[in-house]
Amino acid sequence: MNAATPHTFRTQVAIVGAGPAGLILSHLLADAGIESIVIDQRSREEIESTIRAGILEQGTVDLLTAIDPNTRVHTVGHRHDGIELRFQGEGHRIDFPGLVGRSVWLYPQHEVLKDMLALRLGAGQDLRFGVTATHVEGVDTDRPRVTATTADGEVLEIDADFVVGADGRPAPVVRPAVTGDSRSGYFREYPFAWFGILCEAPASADELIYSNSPNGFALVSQRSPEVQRMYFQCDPTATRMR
């Protein structure tokens, strides 16, 4: 097999991206008797080790529990019953259970991905790592196709009834093809950016702190009891902090 001889596969749903959206969708589809192929340009190790978002809302925890009653979110995760909002020099705690009867959980995204990858692979999911989608064609037909390349340079073509773009990275391939505008899609760019600090340290606070000031927004967040992440608003064109 080489780049000049594509290897073609047929499935009902082609899912580009093995993040939380793509993996959970593949489970829900399989539950409904619908087959899918999931591809991701990253290795399994990279997916499971990259530190990303850390907070899950109640609805997500409920879904993960429905998928796997033994999910580690209840044993490894930490429930947070509120947040603190700081503005005009004062802090204001928001009591989630008292207001809406719900909570959030500190359970980092890479831990969710470890769980979902083990579940999907254990269930026989066709899940291919190191496979990069290069383009999508036929989105206006009943037989769209995803063309991709493996880490070894082999070309794969996936014919499907539906193509799902769960490749939420800075340069996704599927989104521009399916959002109605092949040039840019429905994209809005805000005139600010976030400077993030990831550090190995104990938690600065029991719950997340969202702060607003004339200088912009800042967030004291967490990823685990040992790893913390803080953000502050900055100019997207800045090359250094003053």
Ligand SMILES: Cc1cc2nc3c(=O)[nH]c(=O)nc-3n(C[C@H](O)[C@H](O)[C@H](O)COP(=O)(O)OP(=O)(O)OC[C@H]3O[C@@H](n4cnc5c(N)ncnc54)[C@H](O)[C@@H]3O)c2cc1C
Given for the second form:
Amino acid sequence: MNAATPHTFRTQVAIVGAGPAGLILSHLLADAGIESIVIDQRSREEIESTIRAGILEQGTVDLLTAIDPNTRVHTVGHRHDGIELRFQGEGHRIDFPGLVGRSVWLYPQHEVLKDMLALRLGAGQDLRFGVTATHVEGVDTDRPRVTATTADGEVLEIDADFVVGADGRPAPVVRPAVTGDSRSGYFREYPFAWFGILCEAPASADELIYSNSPNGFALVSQRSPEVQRMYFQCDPTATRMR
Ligand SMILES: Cc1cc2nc3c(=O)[nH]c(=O)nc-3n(C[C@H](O)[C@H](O)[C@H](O)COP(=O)(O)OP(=O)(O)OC[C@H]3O[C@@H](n4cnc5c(N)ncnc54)[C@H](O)[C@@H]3O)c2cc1C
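Now show me the form predicted together with the named molecule, since the one above was the form predicted on its own.
Shown next: the complete complex, the earlier chain at its head.
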């Protein structure tokens, strides 16, 4: 098989992106008896080792628990019952259970992805790594098609009843095909960014600290007992620190 002879597959739902959205959707669809093919341009190793989010809100934890009652969120993750907000150097603790009867969990996104990948592959999900969607056609018909290429240059065509763009940001292929514009929908870009620092160090606080100062916003957050994530506000166009 090579680029000249596309390999065509048929499924009910073609999902582009094996991030949290694509993987959880494939699970929910399978639960409802709907088959899907999930493709991701990254390797499994890359997906499982990229450190991004760290905090899961209660609704997400409830969903992950419904998917797998033995989810490691409850054994490896840490429940946080509050955060600290700092203004002018003074801290104010926000007590989540006391105020709304809910909590958040510190459980890194790549751990969620490890769990979901193992679960989906164990259930026989058609999940292909290193496969990049290059374009989508027929989105306004009942036979949309995703065209993709493998790392070896093989061309795949996936015909589906529905195509789902779970391809995240910043360069989605599916969303612009559906909307005609990658920036359409409910999208708001703020004129500042976060400079993130991942460091090997013990936690300097038990809970997250969100701090406001004349120099902008800063966040002390955690990832694990050994790895911490710090952020401060920066200019999104800045290429170096002054
Ligand atoms: C530093 C950082 C910290 C964050 N902290 C938090 C937090 O604490 N809590 C929180 O809730 N959220 C947090 N977020 C946001 C969270 O990570 C995202 O909301 C989440 O990853 C979105 O999931 P997704 O599945 O929609 O997209 P993604 O996770 O971006 O997954 C998209 C997938 O699509 C694949 N893909 C893209 N294009 C193609 C293509 N053409 N063909 C095939 N595959 C493709 C990508 O390889 C990727 O695996 C953070 C994000 C960052 C960057």
